[in-house]
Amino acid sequence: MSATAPRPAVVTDFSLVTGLSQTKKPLQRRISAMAGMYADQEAARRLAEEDVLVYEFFDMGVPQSSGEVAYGTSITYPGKVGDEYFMTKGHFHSVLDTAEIYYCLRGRGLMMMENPEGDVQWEEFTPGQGVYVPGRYAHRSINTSPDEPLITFFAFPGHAGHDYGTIESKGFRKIVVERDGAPAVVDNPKWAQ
């Protein structure tokens, strides 16, 4: 029987204040990347242009492994493309039936939460308020404050993975839009079955 050679711990510096951390460097999404996601293409369009920082987020570099922790902090910006607000990208995990827990720092905002049987949830971010995202369900975060950062700190199963693909091919069934001043939750009119 051989021993496993304990491992370290690690400490990670975030700023409560900007979710940023002095010792890691973040991986950023600009609306280039993202433009194709919004339903105002023109609008995505002119923006991509400039380029614009859309989020920005953390990759600890956790073993991918059963058994360990990933976290880290996601930094959405405020803007709108057209009439939509400023969102992550969104993502199932590989490993479908694993959850994700955020807790808000800072801002306001939106989860977007939807399965592959059509089920779509949506919870309100305050700061203080932890959203947890069940196993099976694409999340993607949406800022909704004019003028304030998204901040939110996440932690999920090691091993669960990300896909990415078929969130940028079918996109989510709902999306959030400025209604009157206020944020509401539309149907997509990009959606595809």
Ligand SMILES: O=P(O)(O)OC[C@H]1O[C@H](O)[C@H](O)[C@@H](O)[C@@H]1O
The other form holds:
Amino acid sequence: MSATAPRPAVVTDFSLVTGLSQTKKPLQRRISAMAGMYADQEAARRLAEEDVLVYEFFDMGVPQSSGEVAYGTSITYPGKVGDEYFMTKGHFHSVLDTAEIYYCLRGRGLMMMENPEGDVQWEEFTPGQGVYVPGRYAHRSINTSPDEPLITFFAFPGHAGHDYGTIESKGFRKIVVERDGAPAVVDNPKWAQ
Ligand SMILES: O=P(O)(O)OC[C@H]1O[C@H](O)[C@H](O)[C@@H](O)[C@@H]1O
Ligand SMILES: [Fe+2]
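Could you please show the structure of the form predicted in complex with this ligand, as a counterpart to the form predicted on its own just displayed?
Every chain and every other molecule in the complex is listed next, the one we just looked at coming first.
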């Protein structure tokens, strides 16, 4: 197909209530796929027995080239592992200097970000608010609501890729836990330099 051949526009549906599409299947991550990432290993092991669904998201299959925009919704369910809120695995982009935008459609939560030099930032997710994650920052969504899913719409350059290895082995420097009934950002006891 030549570069100037017509390409069809793509129309998608994402529910503002569930974040899900009626026409596409999401990818799902259960606690067993990320149990080692939570600080309270005993609590993670107990939840892994029921293999609770922590989050789901869409890979719309956009070509992985720099002119394309990969997009979809990400739905992180409410819940905690011990006192640590449910979260996504989180990742750097393989092409480190590529950014990503998240727009919150429903729920409450935080976007946790850190760069390889150790700068840590977090921003609140609330419906109608977007968080622009700059290039070079690993990012993880965290649901701090007791009962609502955190639903975001995301978009990033098609060639960005996902680098999970660094976060899987080191973790993020900060985690988000419930303290006296409210979310608190604290040092990650499992963080490895
Ligand atoms: O990739 P994870 O850290 O598991 O998070 C799941 C998904 O969440 C996001 O919304 C990203 O934009 C996706 O690219 C990502 O794959
Ligand atoms: Fe990303």
